[in-house]
Amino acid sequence: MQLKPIAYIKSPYKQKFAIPRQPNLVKEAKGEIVFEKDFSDPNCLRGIEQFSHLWLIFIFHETQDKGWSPTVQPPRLGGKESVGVFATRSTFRPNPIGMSVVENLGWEHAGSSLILKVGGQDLLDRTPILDIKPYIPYADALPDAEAGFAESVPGSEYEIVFGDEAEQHLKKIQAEYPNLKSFITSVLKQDPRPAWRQKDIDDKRYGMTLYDLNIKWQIQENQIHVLSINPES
């Protein structure tokens, strides 16, 4: 069996750290699906505007060479309790295939480039896309379904506070990144720290890369303080 990527996504998430663990938790996370030459015919997207949301089938390209295990320790269980790999959405799978529901923000065709814009995505930059399918509410949304240990919507109670240095840099890049502050806030509301740390208040300084920016932050009491926002060196 051979699978060929039809496209790759351009995403603000440049590293695995800080990517939300499910799609649509960070609505501000927009991406562009850039189709490969063999699939850049706009006829491939004819009628797709009728669907508000889409399924993306993709490859976990950063972890596909790291093997898999019959059991994993999901973050929702604190990263300490093991369950079967097929009872989770772990990236470490026998076949490194993922799926996400994203918002359909329209498409454009310029020259030889075909680009589909999506919102609420949770994919690493340059993730290979294998397939795109319409999200169909009557079949895909089951209100009586049970979700076991993943029943509740994840998110922290921390207040997000931007320091003076961070605010100053936000003003400088406002024109280029008009929604950056709300994007950072939504990402940090998910508490990107490792699962085993999320119940603790530690004084470690963390960094994450969004777009081409390095954001430094730290937990102080019951707040997450954004310390600085600087271009990646």
Ligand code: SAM
Given for the second form:
Amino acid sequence: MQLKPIAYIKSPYKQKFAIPRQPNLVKEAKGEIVFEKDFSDPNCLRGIEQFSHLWLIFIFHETQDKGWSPTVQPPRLGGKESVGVFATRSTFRPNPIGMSVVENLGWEHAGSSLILKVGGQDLLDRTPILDIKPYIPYADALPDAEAGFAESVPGSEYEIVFGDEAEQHLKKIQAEYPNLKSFITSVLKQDPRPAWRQKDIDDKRYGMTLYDLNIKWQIQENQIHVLSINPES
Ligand code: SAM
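What does the same protein look like in the form predicted in complex with ligand SAM, given that the last one was the form predicted alone?
Following is the full complex, with the preceding chain placed first.
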């Protein structure tokens, strides 16, 4: 069996650290799906505007060489309890395939390139996309479904506070990144630290990359302080 990517996504998430663990947790994330030449025919998207949301089927390309194991310690169980790989949405699977529902923000055909805009994705930049399908509420949204250890929407109680230096940086780049403050806030609300660390108030300075910006932050009591926002060197 041979599968060929139909497209690659352009996403502000440039590294795995700080990507939300499921789609739609950070609605401010916007991505562009850029189709490969063989699939750049706008006819492929005819009618897609009727669907507000789409399924993306993709390859966990960054971790695909790292193999898999029958059990996984999901972050939702604090990263300490084991469950079977098929009872999780782990990236480390026999076939490294991911699936995410994203918002359909329309498409454009400029020159020979076909681009589909999406929102709320949990995909790393340059992730290969294998397929796109419409999200169909009567089949895909099941209000009575149970989800065991993944029942509630994840997120931390931390208040997100921007320090003076970070605020000044935001002002300087506001024209280029108009929703950056809200985007950073939603990403940090998810507390990107490893699951086993999330209960701690550690004083480590963390760095994350969104777009081409390096954002430094630190936990201080019950707040996450954004310390600085600088172009990635
Ligand atoms: N919603 C998808 C699913 O359920 O199949 C992905 C869930 S997976 C737990 C989400 C994580 O995958 C993100 O937090 C990020 O760390 C990781 N990820 C996203 N894109 C990736 C890629 N291309 N390669 C490896 N890991 C990726």
